[in-house]
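Just one chain is shown here, as structure tokens, and it is the form predicted on its own.
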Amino acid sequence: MEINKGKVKILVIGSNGLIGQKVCELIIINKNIELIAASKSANKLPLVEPFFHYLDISNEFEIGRFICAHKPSVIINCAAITQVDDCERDKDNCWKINVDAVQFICIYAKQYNIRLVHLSSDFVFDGISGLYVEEDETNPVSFYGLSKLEAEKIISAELEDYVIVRTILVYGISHFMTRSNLMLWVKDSLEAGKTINVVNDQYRMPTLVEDIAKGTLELALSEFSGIYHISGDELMSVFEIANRTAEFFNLDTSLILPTSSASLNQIGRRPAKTGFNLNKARAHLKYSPRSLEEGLLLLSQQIDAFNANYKK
């Protein structure tokens, strides 16, 4: 992807995620964007290590002393505890990795005056209505939402530079398959022959990692600011969506039990219904996701080459 503007320099917090991996991915092949990459973690994508930098950011003092040694154009902070269930287990934890970093990542760009570019999620809403636009009124049900929320809170009250990318249900390989989702989980247990419980009362709009990540540096490379929704554009319950994956991969759909949330009894709440509706970013960036079968068939076709370079 090329986009034509002059040199810019972008720190992208969190490359080691799925998300930060894609993003690195598309820095790294264009010319006019020179990458920084940080994480707390070693670095996990090979073409990233003579960009890599290690960065704790629930340190503020590091933060800073980073921020200001590197000076880049762009922050872009793919970095969040994403998984409901810890957040529930462990507030403190969440809140200084949700909250507090962002706090600290924003004191500094506004020092600095750089753009900020934040990956949230549709969890901010109740999931009562559904096809959310940018200024639907939020209402998180967990408290996941509820330190993505008070993120974008602080963003929006400390910053004027900035973009807010909430997005549904990533799925996607990340390198040397380092990261799961929903698709690889289905994938793998009923290759394994393995009996599987699926929601069947949340809907989601699951996103192709590619789809979010291109969206995503194209926002920080514009001029557009404030939120945006990135994500695929087909609405359907978690137990369709595992359905037509066991029936791309033409595994045993038998083997997937629908199940209530109910049921499950999980720590913290996920909301019923959360598709977004995504004409901001059609208007603004010509954003079109590919459908399910396309990311499947993008997903195969990545698993493939993974098995064929790595696997022996």
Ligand SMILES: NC(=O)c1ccc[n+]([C@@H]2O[C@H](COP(=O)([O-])OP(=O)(O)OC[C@H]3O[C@@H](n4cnc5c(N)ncnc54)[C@H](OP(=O)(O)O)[C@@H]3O)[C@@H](O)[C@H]2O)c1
Second form
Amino acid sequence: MEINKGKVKILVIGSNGLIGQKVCELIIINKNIELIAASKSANKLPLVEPFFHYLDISNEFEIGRFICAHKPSVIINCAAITQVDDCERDKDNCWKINVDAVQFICIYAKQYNIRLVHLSSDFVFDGISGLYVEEDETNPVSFYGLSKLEAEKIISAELEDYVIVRTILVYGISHFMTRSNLMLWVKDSLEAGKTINVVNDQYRMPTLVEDIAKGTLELALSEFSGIYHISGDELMSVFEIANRTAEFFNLDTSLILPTSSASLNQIGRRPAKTGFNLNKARAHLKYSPRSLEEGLLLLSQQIDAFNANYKK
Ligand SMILES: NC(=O)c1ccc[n+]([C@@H]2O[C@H](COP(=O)([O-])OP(=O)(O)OC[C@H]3O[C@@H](n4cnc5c(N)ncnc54)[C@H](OP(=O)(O)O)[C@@H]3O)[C@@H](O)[C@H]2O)c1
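Switching from the form predicted on its own: structure of the form predicted in complex with the named molecule?
To see the whole picture, the full complex is given below, headed by that same chain.
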């Protein structure tokens, strides 16, 4: 591939994931950025085939060889083991990808003077005293949260030119999705006439994937460093999120049954109430997230467009 001098060269690791795909899509339309997309499985983005490379970050040698070969100016790391219960079930694999791999990425970022932008989570907090500012004390209640916090600690100790972007309950659609998210699960279940149990004692600020992708790329291209909170700005119970989603799509809200976290018996504990204070992102990036209904409108338009293409 011809290297275009003068362009910012961004490597997106985990380019197949929900956030990774949207970040890549934003990069592709920006003529001043050269994209290198990398992920463990076959490319899911139809647009970026020539830019796509296989990369398994569980292998330190692979990470080193890849970064040395491409020498990006910025790495955006969207790869992770993201399912809370999977992390409890297979702690070794969670640690390997969410912590050890980040440590290896840091080693090479330092060696080649590369800016690192890394995605993290509201699950680094215990959920007792949200809304959280960036400096608030962390105290994860799950192994997933612990792994995300450990990666944050490594990055901030090893690097100067870095941004840690924490986000919350991201929703949206992407190509060839391997995992659902709350809004799609609610929509699909109610459309199929199924009842669903939804917790009414956990509170979140749902985040449209387009908003977190835009904030992440802006941070990547900025000179800011440190931790940033990027999420939606409406705090509500997960039960309310499900109800507002059902109402938006004109579905039967009586199929949504309120339940407590304890009665779900999930392996991984979830923090009760997270939510972010977004003042830093608003001040530095003029960050302004969409409301839940604005996000759902975009989502429904994307689903309609997908269905129209699919039926052709
Ligand atoms: N989604 C949320 O609600 C949410 C909330 C808070 C924080 N976050 C954080 O945001 C980041 C992105 O989340 P997401 O929802 O976009 O995740 P996702 O859809 O689950 O995607 C994660 C990606 O990581 C890649 N990956 C896993 N193991 C890998 C390996 N060994 N080598 C290379 N790539 C590997 C996978 O690639 P393949 O598909 O190619 O196998 C997958 O596409 C994560 O750090 C997550 O902790 C997400």
